[in-house]
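Shown here is one chain on its own, the form predicted alone, set out as structure tokens.
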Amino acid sequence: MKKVVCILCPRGCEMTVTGEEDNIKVSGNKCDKGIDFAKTEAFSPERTLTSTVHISGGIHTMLPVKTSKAIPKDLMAEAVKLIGKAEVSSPVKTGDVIIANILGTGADIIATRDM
């Protein structure tokens, strides 16, 4: 049994997840979105990663970036190390891919600001 607090809307439903990955039961949700969130959070939690990379030739020395989609939570530390080694040159547009398919997750590290 795992307790999960949903973050998909302001309600913050406190849900209970029971069972194994092939037979999961969720209770405490007030909408259907919470069911999928609770299942993912209980067995394979994911997060969107935000960070910065070094940029040369821009008005600032750091470019804000994020993952294009959530990645497994247990890969966060390794992803941050890779992002820390990255360096780009200006110009960069919002949405430009800085690192493609980070750690084989299918998520790209993308710029979140024009610079």
Second form
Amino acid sequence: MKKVVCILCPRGCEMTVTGEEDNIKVSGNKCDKGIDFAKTEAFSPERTLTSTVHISGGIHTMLPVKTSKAIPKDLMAEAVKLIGKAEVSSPVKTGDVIIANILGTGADIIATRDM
Amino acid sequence: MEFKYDVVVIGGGPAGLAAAYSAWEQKDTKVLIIERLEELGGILNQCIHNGFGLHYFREELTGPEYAQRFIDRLKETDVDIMLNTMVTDISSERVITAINPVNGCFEIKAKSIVLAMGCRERPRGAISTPGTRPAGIYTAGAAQRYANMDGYLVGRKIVVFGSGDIGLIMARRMTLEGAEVIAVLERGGVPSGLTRNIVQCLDDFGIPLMLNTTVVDISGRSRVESITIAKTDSRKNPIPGTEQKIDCDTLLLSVGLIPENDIPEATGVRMDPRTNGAVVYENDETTTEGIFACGNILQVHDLVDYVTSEAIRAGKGAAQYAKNGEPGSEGLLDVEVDTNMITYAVPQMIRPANVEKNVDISFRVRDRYEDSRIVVKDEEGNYVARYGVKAYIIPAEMQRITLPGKMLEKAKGSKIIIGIEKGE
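Switch from the form predicted alone to the form predicted together with the partner chain and give that structure.
Below is the whole assembly, all chains and molecules, this chain first.
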């Protein structure tokens, strides 16, 4: 049995996930969206990661970036270390790929502004 | 050189960007944005996390992406932009005094003005925390700017005081960057940030949230060395004998925001002590003719999407004022609230003749209400509008209702009152 708090909306339902594999039961959810979230959250939680990379020749010293899709939660710390080593130079456009397929997740690290 | 515009927008953050674009859309309107920093985007530029735009763009964006969308839109217009320009005065005749490195001190004549200067964070001085005055005490937003734009981490062993969303988001960011966040402290019994941020910023990283806890001392000579915390009673005062010392080098404050209203107040714009923002009519016009306000200078928002829609209304109103002058105020309605349940409502007044189709009203509730509905009554107690039952209404979330102009016509008396009723 696992306890999960939903982060899809500000309501924050406290849900209970029981069972394994193909017999998963979710309770405490007040809408259907909560069911899928609870299943993923209980067995393979994912998060979109946002961070910054060093940029030269830009208006600021840091360029904001994010993962192009959610990555497994337990890879976040390792991903941040890789992102911290990256360096780019201006100009960069929103959506430019800074690191492709980070840690084999299929997600790219992309720029989130022009600089 | 003489500067003359139809609409001058002061502030180039999310409110200013949307207001300027909306004013420009009203055909043949000459618009100027004045921004004191070196670029547009405002606070969004340092809010690198995601969660923006779910309402307005129907997708999840980061702060810089949200700003970029509006900056790109403005590139397709002839809206003028003055960067590095600080406004020092606004007269009630709408002459703006400003300073910048190109023009020195100069004046700009505007037919109408949109105030979009946002808000500031409450600093240490505003919460009267005793102790020494070492380095290492920052507002969460200042630490966010240093980390996300300048590349500095402000400390290694951090305590966050206040459970506002910026504090929670910074607790996560600092942890991911290698700092140790010892705890987030909240003086009251409920966190002021959203549950989703408690989960993904604190629980994900095992950062404890200590409710009913306050800071009673800060010590350290040149740098913070420790803080002393204590449990609080039901009135949020520290309980003697519960003190506990925590070694740390940094204290981040996330204890609320204050609209930046010094200039409009000096101009004589009427303020609402409940919002610390201006009193406005249905189109975000203040009680000083031709001066409009929107975004966090009007009321502190939790969602940028709502800042955008408020600013669109202000920009449109300002452009219409520049063309047609002041709208008539026949049948003026005061917007009041059931003060037991609701703290304030914006706009504070409605000129029914100036309502095209609907008017959006935003407000905050005092407490958590479940299975309840929002109702609007007139002075005689008749329902003007009743909204659907909501499973929950909470103080951390600003509420918004759309009131059709047709329903306003039914209202008897000179005011409408917003309340909450138990749904069935």
